[in-house]
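Heads up, the chain below is alone and in the form predicted alone; it's given as structure tokens.
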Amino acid sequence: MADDKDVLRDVWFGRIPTCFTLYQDEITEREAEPFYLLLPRVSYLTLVTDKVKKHFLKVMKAEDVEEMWFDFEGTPLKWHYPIGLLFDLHASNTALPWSITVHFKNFPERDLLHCPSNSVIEAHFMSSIKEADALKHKSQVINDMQKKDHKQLWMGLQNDKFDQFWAMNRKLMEYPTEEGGFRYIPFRIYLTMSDRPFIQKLFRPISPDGHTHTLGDLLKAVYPVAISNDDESKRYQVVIHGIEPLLETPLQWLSEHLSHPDNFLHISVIPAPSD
């Protein structure tokens, strides 16, 4: 792969500043102070916030404590969504810190999986990394490594190594010269204004007469309404790790350097703030 690797430290540094706060229902002994955290874009809620568990706990007693969850503005915030893509899809244009509403009652059992442990998180991380390979080389990648080099992609996530995530995790983003890219590319597409809770399609990153797909030329494939004409003002952002990456950037460069450790890139398309 390219080494821009500057803009992979980039993505993996990114932090949203947040501020927890005890959902006013919850039953207390006192009053139980905001909790602040900066959050990794490329982690997930469950695994980056027992400090936040742990503090609102001294102000409660445990017979009024079930599985903690979180909301924003009265959204549910699923866990299994990278940290970044929530924050993309539900508060791009909010003033920060990011403020986050902390339940231990009332899980929504309609609108979030449970996350007993870390292990399910690891589940799904690995999953996800599994899906996105056999989308790029037919999973010949991830099935030639070891169980040691999962766990070391694993471990690098859980514990912000960065060094350690990408020497396992240059392997995936590896291509023959000849193919000039990846099989397919791993991506999803979320859309707030949307009950589907993602798009996702079979999208090559080379045409079949060799020329290269742009990330312009996935949203016109896939989702063509998230590009404004010439002549009428701009109606959605379209938003991967914070930024709106230009309609020009290949797809093939996108995929290797702002994909989410879980290899797939992340792609919110929201609607622009009316200034």
Given for the second form:
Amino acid sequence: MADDKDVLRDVWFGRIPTCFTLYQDEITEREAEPFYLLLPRVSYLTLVTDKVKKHFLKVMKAEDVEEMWFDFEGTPLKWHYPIGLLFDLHASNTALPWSITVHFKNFPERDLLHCPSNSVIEAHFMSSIKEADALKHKSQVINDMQKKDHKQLWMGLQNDKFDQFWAMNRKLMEYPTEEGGFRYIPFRIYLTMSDRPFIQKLFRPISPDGHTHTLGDLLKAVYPVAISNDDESKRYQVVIHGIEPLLETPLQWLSEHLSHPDNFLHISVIPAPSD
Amino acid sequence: MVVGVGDGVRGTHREMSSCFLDEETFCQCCQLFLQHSHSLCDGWSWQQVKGSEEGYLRKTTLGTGRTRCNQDQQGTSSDQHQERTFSLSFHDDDDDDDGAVCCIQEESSSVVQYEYHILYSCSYQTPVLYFRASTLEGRSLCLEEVWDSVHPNYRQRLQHRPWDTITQQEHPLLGQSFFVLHPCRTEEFMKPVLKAALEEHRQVNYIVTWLSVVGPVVGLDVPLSYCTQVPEPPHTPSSSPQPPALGTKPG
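In place of the form predicted alone, output the structure of the form predicted in complex with its partner chain.
Complete assembly follows, chain above in first position.
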């Protein structure tokens, strides 16, 4: 039986084989070869694609290059979503490698956030961690940490250092024993068939009468559409880190073990494949 | 969805609310705010989220802004342009990455359309101000231009307090890019005001008070009549001490 700590490692080291192809209308001096890369599920596109940029810049003139951005099958990819979430949401049931198109022009201003430097990614990452702690601990744990501790969380992610990251992150996963869990669970449920990008609400891991809430309880309360009745065939898949956890899984356990480094449970609800 | 005022049962309901706002009270404050807005015809409206009780306040205005960005943003190498916008809030200049930075051109004052949204944050239990700006031709203003439109009196304050910074974020209900004034310090300025009002038995509409502090920073004025004319939502003491959190229905 796998140890709970093994789950943490499996989540951290998850990878997605990806093929980057330059958008056909980009102006090049000679033909651009596709570029292959294993992307970390828990990181962010703009943090791990320097090599992609360098590769394509070799065949382009500087004046034809603006801020790099990506799309998958015509949908601009939001760099501020973890890579694994983007894959689960848009490309779960497609063949590997994941085929992403690279752009250097016509940045979709309305749809994508700009990412001019790594400090923007760091700010976004830390902002998520702060928000998660506001939900879990009324911000007490994160505010008690020093600036260098915050930095350690970011550096751990940036440099793919599991131990360095978790040395700090474990503090964010603690809770008073008598409480039985966090104050509220940081989660977001992402929908593909809606204008609304995600659902986020206040939800406790333990009910007032002491029952442990499960993933199923969360969905029933917040997005009941995701759960099918017994008699009908399953319409949706509920995916976290590329797997479908059992709906009976305790939410507190999921929060401690399947959260992303930003301390949020990012949950995708996607149409079940009809084969 | 609604979760009540906060945990703890000591003291009156009014004391408990301190500086935090539950979603239901947020909606009530907004409706009262809107009533006054309609009498002034100053353009606020309520946008409801399809199929839910959630919503937000919205307003568009025309104003002047400092626009300097070129139509095409140039990618440059790091040694030419410092990422100065973000070094205002984070003091790391060790990034040697190459990002696209707005070309710094001659500054000009032009007509800018601003769109303001007031949303509720359940994580921080406060309102949050989202906004975006575009030229009349439809070009979105970049962060640098927005930054330059902030009144100089406020710029220093924002610089020294990173968590009051204006950043670009995804609008949680629309999924589009907006600028946001970070909400995590709201408690700091709301707490003394609410406390004083409680002691002096004055009415306070949370949204009016909050907006009159954060609005002017980003060019949104709140006429004085709001402070005198907009009441507090009626106070209904909750029947159960625990807030009605989601997931408590049996079965």
